[in-house]
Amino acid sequence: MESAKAPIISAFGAHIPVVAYGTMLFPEPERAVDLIVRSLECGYRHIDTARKYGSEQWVGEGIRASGLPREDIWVTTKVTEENAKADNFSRSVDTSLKTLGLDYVDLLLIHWPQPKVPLEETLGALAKARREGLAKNIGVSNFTVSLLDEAVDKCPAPLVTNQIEYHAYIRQDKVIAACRKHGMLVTCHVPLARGEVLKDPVIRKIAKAHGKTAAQVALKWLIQQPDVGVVPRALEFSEIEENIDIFDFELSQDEMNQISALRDKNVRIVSPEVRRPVWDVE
């Protein structure tokens, strides 16, 4: 396959890819490697992980093994919600460092929000690793637009991202005016609903269209949008092939509209009961 270059959305002089290569849930460790290397391969530069997801030593290999500049290669982590407290955050962030064998993230998430813990606290320990140079950016995750606001006013730094779910069967649209509101950037995860949307016929039926897949049509719909990157997971070479192969047609606006009205569905996907915060209604 002939490498893609994928588009860049920016916020507060961060630039980053619009599509990354999610690394969560490896069923096979033994492949991990192999499946990065072959992301970078066919164009990916932003590569997703996180403490909690266990890929950080693969990711950290595969950019290796790339052969490609690290300056040339986005990476994203997160600090998982067990690590809010500040000096276990700033260890949580040297661990992930290491783990990686990088000097530095080019953006640093909290993974989830930390109620037993002040936002406050965990927001400085963010912008100091900013500040120390170990992350480039830094941003957060799962966040509703009570803690969006919070948060923005409480940082002493720029958030550039809030990563959410995001996919054509959940209305977010709070949330996103929240993230427009404060300039930031939206990226989503689990962005193809692990699955569920690649049966919609209305997706199938755009996708037949156009000659490509469901999966290309349900993620060509999201960065479309203003501001908007995605992250999807791939465990194969073919379908980390076909996520970033979505450069090279447009949808129409009537097609668009089509399948923003399956957000009415509100299939939220991802809603751990032990971290969850008190999702906005849509």
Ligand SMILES: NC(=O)c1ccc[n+]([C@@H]2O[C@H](COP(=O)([O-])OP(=O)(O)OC[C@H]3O[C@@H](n4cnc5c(N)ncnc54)[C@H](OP(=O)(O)O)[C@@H]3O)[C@@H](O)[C@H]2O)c1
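Numbering follows the first chain given and starts at 1. The term rigid core refers to the maximal set of C-alpha atoms that superpose within 1.5 Å between the two forms. A quick note: this is a predicted structure, and the numbers were derived from the prediction, not measured. Compared with the form predicted in complex with the named molecule:
If you fit the rigid core between the two forms, you'll see the Cα of D254 move by less than 2 angstroms.
With the core held fixed, P226 shows a CA shift below 2 Å between the two forms. With the core held fixed, G67 shows a CA shift below 2 Å between the two forms.
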Given for the second form:
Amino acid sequence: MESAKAPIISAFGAHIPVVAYGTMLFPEPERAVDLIVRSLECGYRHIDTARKYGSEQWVGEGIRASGLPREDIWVTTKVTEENAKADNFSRSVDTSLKTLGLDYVDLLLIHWPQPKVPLEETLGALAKARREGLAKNIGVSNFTVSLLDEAVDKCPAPLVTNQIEYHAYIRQDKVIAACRKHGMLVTCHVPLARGEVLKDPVIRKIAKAHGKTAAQVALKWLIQQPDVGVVPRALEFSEIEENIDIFDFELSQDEMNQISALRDKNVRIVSPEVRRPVWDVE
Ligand SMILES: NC(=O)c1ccc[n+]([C@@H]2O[C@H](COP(=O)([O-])OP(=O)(O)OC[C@H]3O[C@@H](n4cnc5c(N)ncnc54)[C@H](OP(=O)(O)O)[C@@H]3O)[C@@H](O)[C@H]2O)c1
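What would you give as the form predicted in complex with the named molecule, now that the form predicted on its own is on the page?
Starting with the chain above, the whole complex follows.
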């Protein structure tokens, strides 16, 4: 078992490992538990799950099978927009904890905004979970600038992060600036654009120069930005290891700029019609 590999980023007293292992679209149960154990063995200490993913049970089993102390692992889960009403929200949190087999999660997120329920009501339920010790920290996901401003204004407790789609093919300057204004971290989901950025000639050239892979450079470009964490998902053991082996090299400012310029491609991967808010225009 390797010790923890990823450095920590912090906001409002939350100290979060900068690389998380993502568990969306996860495989059959036997393999799923194995993948969680393997990710912990190679140094991940942050697992990202959600009620919607159906992976909470395998995350809990994997954590127990790893033999690591619970307090060494950061667990993030999320409540879906279908459960935005206060009663449903609390029930969803209880179900998540029961399914995970844990007493608390380290971070609980509102998965998507829900325009049909007053945001204040959902935030109240989110803050209640924190008050009751079911979640050590709270945050949001897929929130735009205006939603974030409203959430920070109305939430009775600090929101530590906004988990958003961010990778080398999408510009997210406005929402990132809003996170910084509010002292929040940015957590990047789909950081590899589901593999799209791995074919990019600019990223591949930079990767070759460092003796690293395109995935490692794409992730490094993200975490070299201040207060930014990443949640890649991989199912191959070699790729799981690769995605956290990114702390032995640095990108130059010129390399950072070259990759930043790719964002003009403006490829948004996660934008389900039934859930998406009106995204900020960059
Ligand atoms: N908050 C939200 O609304 C939200 C939305 C989407 C995702 N997420 C979170 O973000 C996580 C990651 O998102 P994602 O899985 O959709 O996208 P992703 O991490 O950008 O990409 C995953 C894809 O990249 C491939 N890959 C991963 N590492 C690789 C490597 N080192 N070399 C080559 N290929 C590699 C994977 O291949 P294999 O399939 O072969 O492993 C998979 O096809 C999710 O698991 C979830 O935890 C959150």
